[in-house]
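The chain below stands alone and is given in structure tokens; this is the form predicted on its own.
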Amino acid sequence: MEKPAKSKIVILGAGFAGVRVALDLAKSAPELEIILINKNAYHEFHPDFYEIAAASLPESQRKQVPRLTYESLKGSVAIPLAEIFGNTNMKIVINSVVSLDFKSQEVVLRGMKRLSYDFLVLALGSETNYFNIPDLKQFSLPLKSVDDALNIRNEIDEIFARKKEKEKINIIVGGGGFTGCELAGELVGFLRTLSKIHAHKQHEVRLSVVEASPVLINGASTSVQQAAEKRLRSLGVEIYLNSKITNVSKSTLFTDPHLVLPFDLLIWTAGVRSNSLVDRLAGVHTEKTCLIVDKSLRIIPLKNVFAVGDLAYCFDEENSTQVAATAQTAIDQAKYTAKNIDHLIKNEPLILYKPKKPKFIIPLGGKFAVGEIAGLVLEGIEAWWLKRAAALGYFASVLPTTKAFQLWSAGNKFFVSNDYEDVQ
């Protein structure tokens, strides 16, 4: 008697959600055929991108940073997939998804390669959204990948190297949300460090945050918003609220109401949208560029295709709001999805997804952070260490303990070297 064919699960994307689904399925059902498709051979730890963008490296005005140092910096947030899945029977495919054929149950990859599936998980994450602002994409740098973070870091370093001592330097962060505030806070120390290296007067260096809404970190509690604004202003960051960017030129930003700000570098952190693959999918329901899912996280109206993380539009009925697109949410949804795929294979009832209120801690320069956990607002070095502890906990959830600690330690080595002595 022939053995029944193995169920084939294809997972698209190796972000927080994709990695968690793959690991949970590989551990709970090793007999399955699991294929993970990702455009890179590594998994990126997004919460530390702001650190990479503002990392001080051992350099001087005329000495280039050794290539090995750059690789180590990138390696602190880019985890090889082979290290994560080395002890599983999973197959990893490094390629990009071109399209999906839901009728024939196939994934079309670059090079027109086709992969069939029994169950499909879409975990491709989000992309930068420029909101059709004229020339914004051309004249700004995004912060959505480790390479973006390195580009920002290198561009700032080059600006200091080419500017004369008394020339003004203007860095603008577009967006005062979580990412924008984290980045601005950390850039303060980096800019101070570079000012010393390049003998540049600190008062000639201007760092600004431009935000369209009336508050920073829209969606956080009033206490957290106020604490974040107070911290950034104490660091010397100029904050422009109620300032919607309308268009951008090569070196000037324009807002509504009428504000004109010159810049040497504009970093855009204010907009995200789901992966553009969604725009090319037929026969599915979407909302705000995301895929609408049912209470079991299956894409409506499909029965064997799931969407998790930033790609999924999931409504929290209890709080009457869209579920927040955070790493915690992506990981939580991934756990439900792995269980539900196992239930479908075994013809068991599906589990209904119950959103959790995310906890968050926002680092704001040096060893200082603001957080809110169970209604309690935390500020200072204690909150910062909680953030680092959360990073270690995550690394330990996807890597062997020794490797997790080594990765975490390597990151800490890079992330505490900037100048914040007068504001601690």
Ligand SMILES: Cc1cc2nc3c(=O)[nH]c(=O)nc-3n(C[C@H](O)[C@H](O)[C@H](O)COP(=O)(O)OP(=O)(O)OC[C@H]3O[C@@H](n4cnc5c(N)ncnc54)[C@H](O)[C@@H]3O)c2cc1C
Given for the second form:
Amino acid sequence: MEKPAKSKIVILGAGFAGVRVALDLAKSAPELEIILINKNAYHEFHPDFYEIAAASLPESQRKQVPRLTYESLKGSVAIPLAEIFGNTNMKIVINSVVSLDFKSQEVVLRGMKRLSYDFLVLALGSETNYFNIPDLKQFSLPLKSVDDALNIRNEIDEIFARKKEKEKINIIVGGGGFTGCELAGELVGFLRTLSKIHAHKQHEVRLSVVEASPVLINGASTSVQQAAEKRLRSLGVEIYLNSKITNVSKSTLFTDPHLVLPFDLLIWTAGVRSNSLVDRLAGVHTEKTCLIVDKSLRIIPLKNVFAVGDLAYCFDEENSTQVAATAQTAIDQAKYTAKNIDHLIKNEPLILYKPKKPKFIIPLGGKFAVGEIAGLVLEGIEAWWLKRAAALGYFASVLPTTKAFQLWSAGNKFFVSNDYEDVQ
Ligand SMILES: Cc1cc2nc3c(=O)[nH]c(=O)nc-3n(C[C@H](O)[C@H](O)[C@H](O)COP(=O)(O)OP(=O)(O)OC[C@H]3O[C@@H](n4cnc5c(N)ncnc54)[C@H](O)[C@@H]3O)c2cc1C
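To test you: the structure above is the form predicted on its own. What is the structure of the form predicted in complex with this ligand?
Now the full complex is given, and it begins with the chain already shown.
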């Protein structure tokens, strides 16, 4: 049999999807030329961002957490690509992708560098969507990257440093989905810790969640929604449901029906859209800003370009719903894609992507989480440990075991420094 020609595979984005495609291909076909392009030299672990946004650093800690610095905090969710790919022959390029030329099969990078490919994997993830709400982008902070998370915690720290002890502090989380609820739950502890450090009257500190739909965590089962709402209310979070944010000024938020809420900090977690590079691609099919893919995750009509993770639009026919944009989906699609690239190179038939039912656990302040796995609703510390176990499983899937364990243990130490004594 004729030996297949050496192929050049270019993977764009080192998130959950890109890292998995690259690791699987590097393992199954080390003879291939694989290039991974990412704008940062690290891989970000989004599920723990809420912890970073609410983390007490030494300047704001009652109980000192050993060795917790700004760098170690960032390092607990930003894994250097060199550590992930140290044992492979892959090439890693740190640069931003600015456009794609499907005709000449080239990727254009910042500085007008061009890179050719035989097979291309688009795994550039998603961005915050502000839905054209006037001034929302200007007057809110997003939570989409580790730097966003650090900005939020620094901003809150500064608000406490700036305000006199009897002055009101209003923090609003825009959006009561998974991210908004996780963040609000953990901010409760952070705000209590800061109130004590700055001798700020706790009853003058208000944390609210503003959500457009009638429920929190739209998309989860009713039991999970109710458990999450009960937990957040018991922590003192004010919840505004059926309240669609219509516009924002420097320190006030307006909703429909009519609500006017003042804020010192507005954190916007409610909108996600695919990477805006998608808007600049010609001749592709899109739905809800994402790239429509065929059953083997190739973008239509191209036969050598795959789209995986948050920027792919995939419909789950069995459950008549759009496949959820989660890390689990991204990893799962990546595994199919690595196999299919190998099949294409070997001229073998492609395998068809079968979405899995999503599982989720939502941490809601301290060592407490709510989740649903295989129809079973879990609540409390057990669910929180399951979430931590999932993080360890993930770290061990991309890093050598010892490093994975070190990273995980560091998180366990750092992430429980907030004060929940009065509420648990
Ligand atoms: C706060 C938060 C918490 C979350 N928690 C969970 C959770 O608990 N469980 C879960 O399953 N999902 C969770 N998600 C969703 C999950 O993170 C995403 O679904 C997942 O990251 C999608 O993977 P991806 O590979 O498509 O994109 P990403 O992981 O976002 O990766 C995209 C990569 O592309 C890079 N990139 C982007 N643009 C460019 C460019 N122009 N040039 C070069 N590189 C570029 C980025 O730097 C990034 O490395 C969470 C998301 C957020 C925001």
